[in-house]
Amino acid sequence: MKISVLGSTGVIGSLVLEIAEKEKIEVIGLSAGRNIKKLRKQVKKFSPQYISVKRKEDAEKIGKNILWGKEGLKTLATLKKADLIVIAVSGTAGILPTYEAVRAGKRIALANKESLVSAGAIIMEEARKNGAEIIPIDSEHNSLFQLFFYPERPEKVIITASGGPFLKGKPEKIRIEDVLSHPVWHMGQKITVDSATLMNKAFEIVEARWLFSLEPERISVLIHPQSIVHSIFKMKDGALIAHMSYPDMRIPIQYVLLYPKRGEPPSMTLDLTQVRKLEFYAASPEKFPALGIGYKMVSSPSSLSALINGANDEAVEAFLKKKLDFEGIIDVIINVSNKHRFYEPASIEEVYQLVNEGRQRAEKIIEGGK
């Protein structure tokens, strides 16, 4: 088994090379961002045979032979030798290397919300014309991915949510850290701001859409505070269907390297003995104005998830910066969709103008224009 890992240095790329390792998996490409200091120490574990970055004064400083830039991430996602394809990207540069990996019809471990997000349609026909086959490794669609072995098609899903940090009340001046102390899973701050909004559950709805050939009104959310119910089948005779598994994101993360087989736990296995309580409660638009954006999104033509996705990049990004306070995410959001025209991207540079588009429009109104 070999694969390519693109995003090695987060915090999902991070424990999947964990996973290679205790599983003698070989690791034959690897890509990162800006943190060069961690992707030494992983060259130096793994022994690479391709290597890619970000930017090109940072591949000149590494050595010879260092791809970088897009065409690098293409190169590790297209790899011949490669049985798998990591793509652990974070943001809107994961969008092209999941595209170009489908079309040369690769075997894909995706954990970047962004591909079938901003570009679910362009993407899932290409892997249908080339063969190409994505296995998720979110939590919440790894479990729906195992779900659909069963042999009946379930008249609906829901995929849980935690309810991010602010479920129980939000602080009178919301700050950064709070933002991003979240109560169960550890994640890069970007995805951790996504989970406080219940943004990422939004992305996570268009996703199911794209991955699972559903329609919008098949897809649900409920919250459920322990995150150990990743998802649920709910059959035509009313009976529900969980999956259910300790919170921790090397369970998934090993059995999209491992499949169709399965390993020895990688973590701590869940005791049901010891679960106290599981709660479930409504996860309605009006409470939660991001799954609201979630369902116009999974409802409409796929310019609007690009357009949304480029938008809460700048968002976000804005308000790490300090340059917009945590309920103006989602305000910025829905500011820009509200003055969109609706139309299916017919390719993948559409799509890319869209998300640009998207974030410009923001970052327009986060400046105080109109």
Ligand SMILES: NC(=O)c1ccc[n+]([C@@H]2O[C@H](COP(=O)([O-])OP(=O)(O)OC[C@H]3O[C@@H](n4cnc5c(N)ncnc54)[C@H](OP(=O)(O)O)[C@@H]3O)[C@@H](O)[C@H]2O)c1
Second form
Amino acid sequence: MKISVLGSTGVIGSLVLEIAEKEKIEVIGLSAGRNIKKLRKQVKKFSPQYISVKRKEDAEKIGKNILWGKEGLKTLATLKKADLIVIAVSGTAGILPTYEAVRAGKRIALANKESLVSAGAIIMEEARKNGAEIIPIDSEHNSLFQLFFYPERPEKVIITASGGPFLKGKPEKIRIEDVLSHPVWHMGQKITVDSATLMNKAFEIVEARWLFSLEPERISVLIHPQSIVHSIFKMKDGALIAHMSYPDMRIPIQYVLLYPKRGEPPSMTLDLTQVRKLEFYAASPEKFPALGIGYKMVSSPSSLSALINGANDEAVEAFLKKKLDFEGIIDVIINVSNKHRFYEPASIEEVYQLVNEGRQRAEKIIEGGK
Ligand SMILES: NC(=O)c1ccc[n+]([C@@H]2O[C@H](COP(=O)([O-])OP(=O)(O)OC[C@H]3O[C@@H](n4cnc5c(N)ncnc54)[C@H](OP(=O)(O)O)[C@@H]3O)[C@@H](O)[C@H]2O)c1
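For comparison with the form predicted on its own, produce the structure of the form predicted together with the ligand.
Now the full complex is given, and it begins with the chain already shown.
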């Protein structure tokens, strides 16, 4: 088994390599952004044949035949010799490699959610045409992937949300440190902010639609602070079928790397006698406005999701640079999406244009323009 790992220096990429080492999986491609120090260590350990970084100057520093930029990502996403392409690049940089991997008919372990959020219709159509297979790493979707082996389709699927760091109330002034300390998951900065605003869950609603061809009205969200139940099928007769595991991303990552086999537990196994309580709360869009945005995205033509993805990227960056306060993130997204004319983008280039438009419009609002 040979894999190519895009986003190898990130939280998910590093866990993928940990499992690859444990399971003696050969790593033939590594792609990083700007964390060259970490990449060098990974290269030393795994001796991949293909290496890519974000910038040309970093490629030159590392050595000869090092790929870079979009072409680098494209090469790593389409390696003929790779049995599995892992896409753990964060943000909109993940759209292009996901698109190229499906066009090349690869089996893909997909962590990046922005690609399906922005370009779900196009990517799933290319996957179908080229016989590509997408196996989600995202814990809720990985869990749904496993539930979908059940012979009947559900009336509804429920994905759970931990509720983020402010479930029990927000401090008067929300600091970056408050937002970045997620109660359950250790994740990269961007997704941690998205989890606090619940935009992460809004994106996951859209991701579920595309991965499992679900009608928008069949997808709902439930707040579950313990993050032990990841997803639930609600059947026609009212029965609920849930998937549970200890909240550790090593579990879905190993599932995807070994699929269709299963390996020894990569982390703690869930001991139900030790779980003192499992709580569930309604996740109303009134209380969590990001969920309202999620339901609007999933039931609208895809141009809205691409636009919002760009706007959210810009707003999160501005928040991390202290140019925008926490509550401002959702306000900016609502403001950008209010003046949108909906349509179905016809190409990946159009998707990128929409993402950029979302970024630019958000930037203007953040800077106080119109
Ligand atoms: N963490 C989780 O628990 C989790 C769960 C479900 C889904 N996801 C999704 O998985 C993806 C990765 O999440 P993460 O938490 O691992 O994020 P992360 O720790 O921030 O890692 C992101 C990775 O992408 C690379 N990267 C970023 N921009 C790039 C660019 N323009 N070109 C090339 N490489 C680039 C980074 O490289 P450098 O660091 O070298 O710059 C890093 O390797 C995200 O889309 C996230 O939504 C994460």
